[in-house]
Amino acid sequence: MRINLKIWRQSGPDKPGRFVEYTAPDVSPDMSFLEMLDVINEELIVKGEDPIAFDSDCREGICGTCGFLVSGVPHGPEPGTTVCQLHMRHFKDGDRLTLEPWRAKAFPVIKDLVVDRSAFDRIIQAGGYTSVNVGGAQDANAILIPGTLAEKAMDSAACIGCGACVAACKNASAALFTSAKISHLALLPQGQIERRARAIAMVERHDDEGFGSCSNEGECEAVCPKEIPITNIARMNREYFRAMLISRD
């Protein structure tokens, strides 16, 4: 089938972009839209044209590199899937389709479809960790954890960071990823001895990075590949609120 392309071409973080239109003429069905995007590249390469810059580590949907947007939706129309596991079978002969970076302020544009998601680990780094010296590896029942609670804490650490929250949000809100990393370490005993300076600290570094405020609306977790619920959302605002009022006392 032929797909109609309009890719966003930016070559350098201080440099005007503006789209440019490719055709792919023979695409199969069972082409992974990353596939199809090599195909375009392979043909630019022979003309000596740059190629279309684009991350992509795993292609399994588990490392979060890969994310663009496809016609305006994160990661492309198939709900619960990341770029890589996308396919072309989910799309029509003759489509026409835009692709571009995720659009925010903290999510700088590297080059193409590239962007600079630094602000993530550094989220991570302001409190998204264990400190404590806990010594070797327990038995897996040396510490009971309720089975609802441990299902929680994993569908929260099932987050993957690729930022799709980020480009879906109006205000370009990292809240579902944040809130995803608060929750899983708060639901598990072994997050509880820094929860407090946790929550604080993870919900300043993202406001000092840059990102929006939440406005409750849903499209983050509309988009999430890892279908991350904006439950985690109304926990972390829990947990910074309780944080703050302890931590005046």
Given for the second form:
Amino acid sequence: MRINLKIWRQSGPDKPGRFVEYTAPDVSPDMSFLEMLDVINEELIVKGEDPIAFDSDCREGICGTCGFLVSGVPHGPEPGTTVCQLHMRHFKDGDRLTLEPWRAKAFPVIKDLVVDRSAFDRIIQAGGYTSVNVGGAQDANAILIPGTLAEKAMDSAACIGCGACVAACKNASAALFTSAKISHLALLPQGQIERRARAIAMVERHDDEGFGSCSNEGECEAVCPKEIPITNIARMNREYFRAMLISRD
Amino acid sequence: MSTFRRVFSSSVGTKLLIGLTGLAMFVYLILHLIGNALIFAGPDTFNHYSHALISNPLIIPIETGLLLIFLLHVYKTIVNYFSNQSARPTGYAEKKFAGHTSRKSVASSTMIFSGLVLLLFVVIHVKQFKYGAWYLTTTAPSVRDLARLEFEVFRQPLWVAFYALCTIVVGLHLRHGIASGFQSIGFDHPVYTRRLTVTGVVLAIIIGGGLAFIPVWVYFTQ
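Starting from the form predicted alone, produce the coordinates for the form predicted in complex with the partner chain.
Below, the chain from earlier opens the complete complex, with every other chain and molecule after it.
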């Protein structure tokens, strides 16, 4: 099938960008979206042109490296799917698609569809870890964790940090990412010791990076390739209020 | 910065304040709708209720509290709007609603605009009724005849249209605001959150529709 593409091209962080039209004349429905871009890039390289820059790594939908907007929706129209796992069978012959990078003050464009997501790393560095020395391995059942909590914590920990939540949010808020990272530790015994300091530090880092606030629309949840629910954001709010207003250690 | 200021200038604390003040005004609106609906029981009942309200010594602190809540909500939402705008300096060439599980709606996308309409509406409404013509009832004991003022205003089709439109905007604002307020204050429950979201929409329709119905009812029956 034939796919027409309008792709954001920007040669560098401070360079002006513009949309450039491309055509992929012979796309197999079994190709992934990124494989289609690979084919276009091979032709660009043969012609001596600069290939389209986009991030990708595992191409299995689990690493969180890839991501851009496909016709106005982060990671494209399929729910619960990263753009590397989005297959061309979901599109029709003759479709005209617009590819655009994540847009947020905290995610400056590096080149074409690649943005700098190190703001996420800095939110994690602010508190998304446990730094207590847990000693040697102990008996597996020494710390009992209810199955429901383990499941919830795992659901939050499924966040791959791709940034689609920020891209989809009208406020470019990273509330879903930050809340997932606060939640998966707050729900487990191992995360209790630094629980309060973590909530404060991560929320404040989120704000300092220039992300907006949450309007509770749930666009983030809808585009999240891991379908992380916005109940995490309610939990983050509780964690933060408890840490700041009720008791501060 | 003090802890207090730190909390309420953060993104999460800002939304806590917006949520709490919004929910407080939502509770007030329920009471206001019930009070307004007393007009259906006749002008005397309505006037006596209004007299009981304004003659209560607690009314001054309550009104002052309401005003502060209102101003805080307006201030925080406007500041928040601009800070959110600055989080995405370059917009998208093409952006669609994500659909799927998203709760994004016309109401949620227009909160700042519906809010500004309501700000203007509240000023006009308070001036027109609370500080409007002070008629007295002819029957003893003589109290303020607020029903007469209401009937005079709502016999004019332009005012009826204005009030009906603005109160529908109230409903639109609540359509997103109720559920959003609870989410902002950190409420989430596997069962109740979903019920609350649905109840919020139903209440938004009842409050918006109910407030809009009264001027229309006055116009056609009084």
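Positions refer to the first chain, counted from 1. Quick caveat: nothing in here was measured; it's all calculated off a predicted structure. Here, rigid core means the biggest group of C-alpha atoms that superpose within 1.5 Å across both forms.
- With the core held fixed, the Cα of residue 144 is displaced between the two forms by less than 2 Å.
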